[in-house]
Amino acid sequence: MKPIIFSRPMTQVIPMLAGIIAMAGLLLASCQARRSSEAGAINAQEAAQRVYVAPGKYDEFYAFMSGGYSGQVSVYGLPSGRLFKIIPVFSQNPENGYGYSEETKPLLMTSYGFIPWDDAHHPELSQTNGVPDGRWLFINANNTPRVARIDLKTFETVETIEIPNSAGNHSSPFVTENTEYVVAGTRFSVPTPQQDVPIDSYKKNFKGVLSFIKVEPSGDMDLAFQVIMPGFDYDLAHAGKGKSKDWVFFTCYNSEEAHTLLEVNASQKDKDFVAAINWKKAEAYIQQGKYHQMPGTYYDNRFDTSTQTARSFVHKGVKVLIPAECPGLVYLIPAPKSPHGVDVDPSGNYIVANGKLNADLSVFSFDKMQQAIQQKQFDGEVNGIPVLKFDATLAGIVKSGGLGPLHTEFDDKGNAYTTFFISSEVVKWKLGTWQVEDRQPTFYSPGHLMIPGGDSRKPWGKYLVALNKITKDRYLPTGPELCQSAQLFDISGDKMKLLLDFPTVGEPHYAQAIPASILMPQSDKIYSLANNRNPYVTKTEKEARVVRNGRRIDVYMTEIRSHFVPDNIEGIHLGDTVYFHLTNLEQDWDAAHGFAVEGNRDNAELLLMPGQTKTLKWVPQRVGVFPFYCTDFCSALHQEMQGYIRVSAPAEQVALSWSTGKE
C-alpha cells in the first residue's frame, strides 16, 4: 500500500524532507564533533584540576536536574558532577519509602486517584527580585498535570498541586520575579472543559489553557486563575524580569490546529507565536469580577513539617479569563518555524524564541513590543487576541549557522548561549550585536542547557551544563539501555572549554543551579524530636506499645542504635491490618535507621532520619513468625537490630503482647 505521506501536497512533504536533511546534518555534525573533540576540550590535566574537589572539600554549586521519566529530581555538585541525592517527587521511591509510607501517600493523590509515576521536566528555583533565593524548588509533572514544591531546607517534596483543564503540563513551572506565581501551560489542547466529542472537531472544541498558581509567602500554592487560549500546543515559558516583570511569555506551535500527524501538519505555517500574558492585568480583571467559573476538580496535597504528614485538599471549580473579553491581557508575537524555548535576558528587554526548524534565532524587544501595542501595529487577530507585527517587535536576528536551536541561557557578561539539537553544539553569541562569538560541539544532541542563575537577573556565569539526549560512545556500554549524559563547560573566558562528562539519572530535561554558600547554612541536619507533632510519634521507649482496635493493630515503635522497642510482638491474627508507626529517637546528624518486614507485598521499606516518624502498613498473608530489621547500616551492631512478629490463625487464642529484652 502506498504510504499516505506521498499522496499529500508537496507543501506537506517538505517538512519530511527537511527532517531527512536534518538527520543527515546530525550525522555530519556528529562526525565533525568527533574530529573537533580535541580542539573543544582543554588539556586533560588542566580540565581534571578544574573539576577536582579534594576529599573533605565542597563543590561550589548545587545543581538540580530533572529526572524525566523517573519522576524525580537529582542533586549534583558542580564542578565535580558528584551525585548527592535523589529527591522523589512524582514517583514512589522504595529507597526511602516515599509514596509508600502513610504520611507521604497523599502527595501522589489526584482527581484520578493515586498516581505513582510521572514525567518530571523543568526544575525552577524560587526567586526574590529576580534572583534565585534558595527557598524552594518547583518542578512539573508532564503527564498528569501537576506542580510540586520542594523545601530546600530538607530537600524533600512538601506540596503537589494538580492542574485541571490541562493536558501535558510542559511549559511549566516558571516563576515570576518575586515568586508571586508559578505559571503552567498545557502542551496538548483538549476539550475545555473535558467532554466526549469527535477528535476531528478539534478546531471547534479544543482549547489551550495557561494556569497561574499563586505562591503564598509560606510557600503554599493555590490555583488562582486560568486563561483560555486558542487550540495550539504551548511548549515552554519564562517570566519577564525588570521592566518586563509583569509579563509571562509562552511559545506555541501547531497554530494550524492539527490533530493528526503533527510532524507534517503542524509545520505548514512559516510562523507560530510567542504568547505574551500581562499577569498584573489578569489580576485586575479577576478583582473586577470579569472571570468565568469553570468546572474542574483538582487536588492540593500539602506536607505539614510539624506533623511530618501530608494531607489532601480537594477543590472544585476554577476562575478563567477569556482574552477577547479582557483587552490588553494577551498579545501574540509571530515567531518562525515552530518555536520551542523562550528565554528572557537578565535585563528583561530581550526575549529569545528559538524555532526548532530554523537555523537563525529571533530576538524580540520588550520595549518595541510595548511601542507596537501603543501604536496598534497589529497584523490581524486570533480568537480576539491581537497579533503584533513581526518586524515591529524584532530586536535582531542571530545568524547562527547551526541547526535546530532549542534553548538559551545567559551569563553575567552580556552573552547568550543556545543549544542546537541537530548540529549538536552550543553557540555563544552577543546580546545587542547578535554576532556569534564561539561554538563548541556536544556529545550528542543537547536539549536544554543550564548556567547557574542563567534564567535570572543575576547569572553566576562560570559554568555551563549541556543536557544531552544521546550518550552512545561516551561511557562503558550497559546493554541497549544507556545512562543519560551531561557535559560541563567552563565559560569564564572568551571561549567555552569542555571540562567534564558525567552521567545523570533519568532524562535530564532542564536543570537549575545555585551557589552552595546560599543553601548550606540553611540546611536542616535533624528533625527535632521535641517538636515532632506526628499523631503517631513515640518519643521515648517507655511510650512504645501495641494497640488493637478491632482488626486494626497500631504498633508504636522506636528505633535507636541498635534495637527496636518493642522487638517481640504476639497476638496478631490473619485478617488484621498492622500499622507500624516508627520513630527514630536519634538526634545526631546522619544517624538514620530503616525498617522492613517480611512478606510486605503492598509497600516498600521505611528510611527514617533522626527525629522522624513514619508509618508502614502491613497485611499479614500467612501464619508464622516473621522477622523485621533495620535496613540502614546504623552501627557496628546493625545486624543485631531486628525483631519478630507472630501471626496466628484467627481461631487461636493468643493474647496481644509486646516486649523488648524479655527472655
The other form holds:
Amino acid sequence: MKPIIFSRPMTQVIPMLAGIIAMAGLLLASCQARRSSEAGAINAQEAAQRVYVAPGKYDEFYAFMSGGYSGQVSVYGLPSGRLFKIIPVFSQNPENGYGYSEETKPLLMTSYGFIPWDDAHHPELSQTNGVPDGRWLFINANNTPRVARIDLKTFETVETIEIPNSAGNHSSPFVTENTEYVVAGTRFSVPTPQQDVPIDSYKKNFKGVLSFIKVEPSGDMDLAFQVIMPGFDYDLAHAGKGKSKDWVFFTCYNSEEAHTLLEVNASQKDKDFVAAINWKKAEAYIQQGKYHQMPGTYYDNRFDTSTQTARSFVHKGVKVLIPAECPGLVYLIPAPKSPHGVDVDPSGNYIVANGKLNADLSVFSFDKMQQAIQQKQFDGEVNGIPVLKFDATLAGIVKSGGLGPLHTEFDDKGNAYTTFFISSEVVKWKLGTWQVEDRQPTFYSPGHLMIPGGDSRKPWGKYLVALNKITKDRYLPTGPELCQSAQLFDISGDKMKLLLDFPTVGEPHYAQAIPASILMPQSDKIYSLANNRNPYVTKTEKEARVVRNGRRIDVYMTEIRSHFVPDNIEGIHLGDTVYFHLTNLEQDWDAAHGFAVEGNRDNAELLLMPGQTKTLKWVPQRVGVFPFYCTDFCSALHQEMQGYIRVSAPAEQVALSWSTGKE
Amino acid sequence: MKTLRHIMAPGKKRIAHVFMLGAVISSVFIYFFPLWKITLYAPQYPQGIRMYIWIHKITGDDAYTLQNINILNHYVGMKDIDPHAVPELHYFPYALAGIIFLGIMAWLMKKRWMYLAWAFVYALLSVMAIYDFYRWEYDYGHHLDPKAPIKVPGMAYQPPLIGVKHLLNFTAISLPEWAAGFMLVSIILGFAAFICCRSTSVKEQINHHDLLPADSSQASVLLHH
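Can you give me the structure for the form predicted in complex with its partner chain, which would complement the form predicted on its own we have just seen?
Shown next: the complete complex, the earlier chain at its head.
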C-alpha cells in the first residue's frame, strides 16, 4: 500500500509558487503599511522603560544566539538586547586566539583535517526533567557535521564531536528530557557510507542518517548509535517531554527523493513526514546486539579544564540500526507539505509540524499517535517504516491565515507562537482550541523565534524574540551588507507588544534563553592557578625560563600587572620555531592579559584569563629584535607591559639568555 | 539600693566566678574570628576587597585577596603583605593562650586581686597589640620603594586604625571585627568580676554563721537586725 502522498502534476506547481510569491509580496507590502499604525500599539516611552536596564543593574535573562555562518554563539541580555560576549565555537577567533592557540586548535580538528569555520544554527541548553538547567549549551555545525558543547560556568567551548555518515547537520542538536542524548539528523542524504556513485543513483544509494550522541553526567559526548533512514532531507527535530520523553521527532522534506532542482522537485507531494523515533527502544536494540557496524572515522575533541588543553580522540566505526529490522523503533507521521519546524508543547502531548509551503499548522497528539500505533492504523510503509494515518494522529489544525509557518514555541499559559516567514509575522494561538489569538508583524522574514524555556516543560513566558532574516530600512545603512535583527516582544499580556529591535552578529538562526538567576551564581571568575595542570604552566616568576631543544624554543613566560617574565630574550636563531607558553599569574576577576609578537604570520594573539596558560607558535621570519606586548589594557602601566626577543642569523654566536629587570 | 545590694550579696562571689568564666570563654572565641577588617573600595572594585587580620593569620575574601592587594600596592611601592613575615602572628596565639591559662587560674582560685591583675594585664597587652598593629600600618604606608612607578609627593598610604580614609583612588575602611569584640568583652568581664567581688567579706560573714542556712532571704533578714 502506498503512503498517502498526493502528487501534483508539474503544470500546477508553477502557478501555485507564483501565487505564493505574489501573496508574499502583497503581505510584505501590507506589513510595511501597517507598521506605522502598529507603532501606536505601545507607547515608545513605555516600551523603552520596559527594556531599560539601569546602569549597574542586570538583565533578567541570558540569551544565547547562534552566530549562523559566523560559526559562533553570541550572548545577549534580555530585555536590554545588549551584547555581552561572543563565544567562539566552530570558527577561529582572533580576538582571543581561539583556534590559533596550541591549546584550542584541536577543537577544530576533523577527519578532513583542521576546519576553522562552520555554520552554527541551533543552540540548545541542557535540561533536567525537561527544564533548562544551565550546565551546558550545545550547538551544531551544519557544514562539516559536528556538535559542540559549551560549559556555562566558563562560557567556553569544551568539546566538539564530529558526526560521520552525515551531511548538513541541521536537525541538531536537540536534547532529550534529561540530556541523555543529543540528536544530530542529517539535512542532506548522501551515499552511506560515502562512496563514488552517480548522483542520479540517489534513490538507490543515498540515505539519511539520524545520530544519537550520548551525554555523560560529566558532559562528555560519545556517538552512541545511528539510525539509517530513507533518503529524505531531515530538517529539524525536537525531543518529547513528559509522557513523550522516550521519543524524538524529526521533520523531513524531499520525501520525493529528488536530487536536482529541489525547490520544484522536492515540493511535489502534498505531504511529507514527521519521523518519530523511540530512543529507549533504540537503546534496547543496541543492547540486544541488533545493530550493524558501519565504517566512519570521526574526531571527538575534548578540552580538559585542568590542563587547559584540548585533545583529539579519533574513533572508527559506528553502530547503526536499520528500522526495518527493529519494529517499533520508527514511525512516520504524514505532515503537510515540506514541514520545517517540529515543536513539542510543554505538556509533551502536542507535536506541531509546520508545513512551510502550507498555510496551516498541523498539530499531532502523542496520545493519538500511541493509539494509532496500538491499533495499527497504518497507511503503508516506507523502507519498512510504518506510516501512521494522518487523521488518526491529528489533534487539530490551526487555520492561521498566514503563509510560510516555520517554528513554534510555547508560553506557560497554554499558548503557542508561530513565525510565518513569507507573511512576516508572529501568530499567537491557543493549544486545544487551535484558534488564533493575536498576530504581530515582524521586520522582516522571521525564521526561528525564542521564548526563554519555550521549547521546554517550563517556559518563562515573559518575552518572545523573533529572529529575522532581513533588516532593510530598520537601522542606519552599512553599505550593501546589513545585520540581521532580533525583535523583542512582551508576551505577558493578551496581545504581543513589540518592545525592542536589536541587531545581531552573523545570522541569529535560533536562540535559547535562561534566567540570569540560574547562571550568574555559578559563573567562574578565575581559573585556579593552583589547579592549572597545563604541561607548560609557569606558576611563579622564578620558574620562568627559555629552553632550547634542537630547533625548538620553549619560552615559559608569566604575565602579571604590569610585566612579563622574562621580557628580554636572546639567542634565538632564524630557523628556530618559538613556542611562547604564557601563564597569567593573576587570580583576580577580569584581570586578563594578552600577548602578541611582531611578524606572527600564521597565528593571532593570545588572550589569557587569570590562571590560564596558552601557547602561541611563532616562526621568526627575519633577523632583528622584535617586540611583544600585552594586548588587553590590563592596568595603569599596560603600555609598559612589553618585551623584546632577539633573532640572530644561524651563523651568529649568541647564547640563549633571558631576564627581567636587569639593566 | 542598699537593700538590693545586700539581697544580692550572698551570690556575689558566685556571680564574679561566672563573670570570670565568661571572660575566659570569650577569649577562646578570639581564635575563631577575625580581629580587624580593612575594606578597600575603588571604582574598579565596586564590591570592595576585604582583608581580615586574625590573631594568627591574615586572610581575604578569597585565597587570592592578598596577592591582589599586593599587585595594587606595588604601583605605589608598598611592600608585599606577607603573613609569614609578621612575627606577631606566630607568637600572639601563644600570648593569648597564656592569658587564657592565667584566666583559668584566676577563675579556679577565686581571688579578687587575681581578677584585677588579669584584666589589667590583658587590657595593657591589648593596647600594646593595637599599637603594634598601628606600627605595622605605618611601616607599610610610609616605607615606600624609591623606584615605585607612581610617586605622589607627600603621600603616605597608611590605612586608618579605625575609620575611613581616602588613599588615591581607594577608600580604606578599617574596623574591629568579632574577635576584637570578644577581647573587649573578656576584659570588661574581668574587671566586672573584680568589682562585683568587692563585698566578699559580707558574704563570708553570712556563710560562716553556723546557725543560719545560707538562704538569701534569711540572710537579708539577719542583716536588718
